[in-house]
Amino acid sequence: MPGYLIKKLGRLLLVLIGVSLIAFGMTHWIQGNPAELVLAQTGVDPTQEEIERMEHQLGLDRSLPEQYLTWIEKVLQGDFGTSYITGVPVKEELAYRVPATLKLTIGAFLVTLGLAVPLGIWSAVQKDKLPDVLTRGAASMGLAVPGFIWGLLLCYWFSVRLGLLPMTGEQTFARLVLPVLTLSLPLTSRYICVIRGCILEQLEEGYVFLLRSKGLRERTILWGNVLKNAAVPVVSLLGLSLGSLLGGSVVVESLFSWPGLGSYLITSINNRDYPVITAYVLLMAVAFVLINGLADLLLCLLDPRIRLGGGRQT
């Protein structure tokens, strides 16, 4: 187990370095000359001399690796620079936005698990009977149609037509319902299919035949054996799906005007507010990589074949 974890940790670190290099590249080459940008905020055309002085002040005349190290140091302290548009440090804006996005994604994640796990199991147990066919049909629809269309539909019915749930205003629970549902719908559909598939695959395994031939009840076989084994591929997918939640949150936030990171990103893209974009990307990538690391750890605890290093993996 330590060997496996150390290897995973090493890869994780490498990926984080790669991510930071991309983000650094963004700040360095794409945003234009920061010295000019800073001076431009004063509103007066800077002279060449002033620019050079500013470059020195910002450390831009040093070698690239040195600049990278200074930049990394600043980032690790949470300093992402200031927004071009508002002049407010990006850090402060993020601190306000992150909780809103967290509420949304965690809510959606819980809803997904709460819906998909029972439905997936039920669908697998009732294979090819009416409940399974209906669930699968619904899941197919949820999977095929882009998430924001569901959002628009929910929005139209519950907010515009029925006026039940608010679209704007305070971050209340009622206002959270529609975005959370929209965000979790595609993922729930996917998980129903995956969980169902994994259970059915396990039911074909030799050990299920053995247990059946010993006359064990289906209940024991399912709850005592199959579910745990089927959880392995599902858990290995958990990390990835949180990623798709983070990505989806951008669309949902913008659709429901939810004041989270996603809507902040869209505004910033339209304003070419590069420090914000860089900070957002870096934050998301790091969060995602760490979540995946956690999922790996969970997998390692769950599956003895990984933990004890041997045998074939599923």
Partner chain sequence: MRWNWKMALGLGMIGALALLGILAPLLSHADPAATDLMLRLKPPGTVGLLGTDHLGRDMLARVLYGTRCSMGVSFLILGVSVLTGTLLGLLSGYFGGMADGAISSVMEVLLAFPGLILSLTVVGILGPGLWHTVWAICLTSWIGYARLVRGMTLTLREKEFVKAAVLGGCSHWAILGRHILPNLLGNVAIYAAANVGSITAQLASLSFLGLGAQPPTPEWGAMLNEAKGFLSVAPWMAIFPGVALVWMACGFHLFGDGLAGLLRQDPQGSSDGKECGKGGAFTGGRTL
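What we label the rigid core is the largest C-alpha set whose atoms superpose within 1.5 Å from one form to the other. Positions refer to the first chain, counted from 1. Remember, predicted model here, so these are calculated numbers, not experimental data. First, how it differs from the form predicted alone.
- For I266, the Cα coordinates differ by under 2 angstroms between the two forms after the core has been superposed.
- Remark: with the core as the superposition reference, the CA shift of Q67 between the two forms reaches 2 Å or more.
- With the core held fixed between the two forms, S20 has its Cα displaced by at least 2 Å.
Switch from the form predicted together with the partner chain to the form predicted alone and print that structure.
What comes next is one chain alone, with no partners or other molecules.
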């Protein structure tokens, strides 16, 4: 187990280093001059001399390796730089918007589990019967329709036509419902299919036939053995799902004008605000790596084969 954890931590560290290099490099490939955009905020058409002076002030006149080393040194000290546009430290801007994104992500994740787990189990138990057919049909439709289309449909019906839920306004519970459903619907459909498939696969295993031969009831076998073994591939998907929720929130926040990290990222990309963009990408990478690390630890607890395999490879 210690050897397995050390190997995983080493890989995660390499991933973060790679992500920081890619994020910094790709950000600086975005077309447009940030210095010119910053000066344009004053409403005056900047001259070439003013642009060069602003580039020097922002450190953009140095080589990319020099800029990266300066940036990563500050990041390791908890300093993500200052926004080119607002002049506010990026750390403060992100801290202000993180709670809004967390509300959206955690809410969507809880809704996904609350719907997908019982529906996936029910669909597997009712295999090829009407409930299974209806559930699979709904899940297929959920996977086929893009998330932003669901968002537009939900807005039209529940906000425009029925007037039940607001699209904009303060961060109330009612305001949270539509973006949470938009994020969770495609993911719920995927989880239903995965959970159903895992349970059906376990029901075909030899140990299930052995337990049946001993006279155990189907319900006892399902809840006592099958679900625990079927949870292993589902847990491995949890980390990726949370990462996709964080990434998918960019589109949903823009669609619903939700004041989170995603909408802030779109504004920063339009303004070529390099410090904000690189800080966002790095923050998402750290969150993704930590979530997947926790999912791996949970897998070790659920499946001893992973834990023992990790120990032998040290």
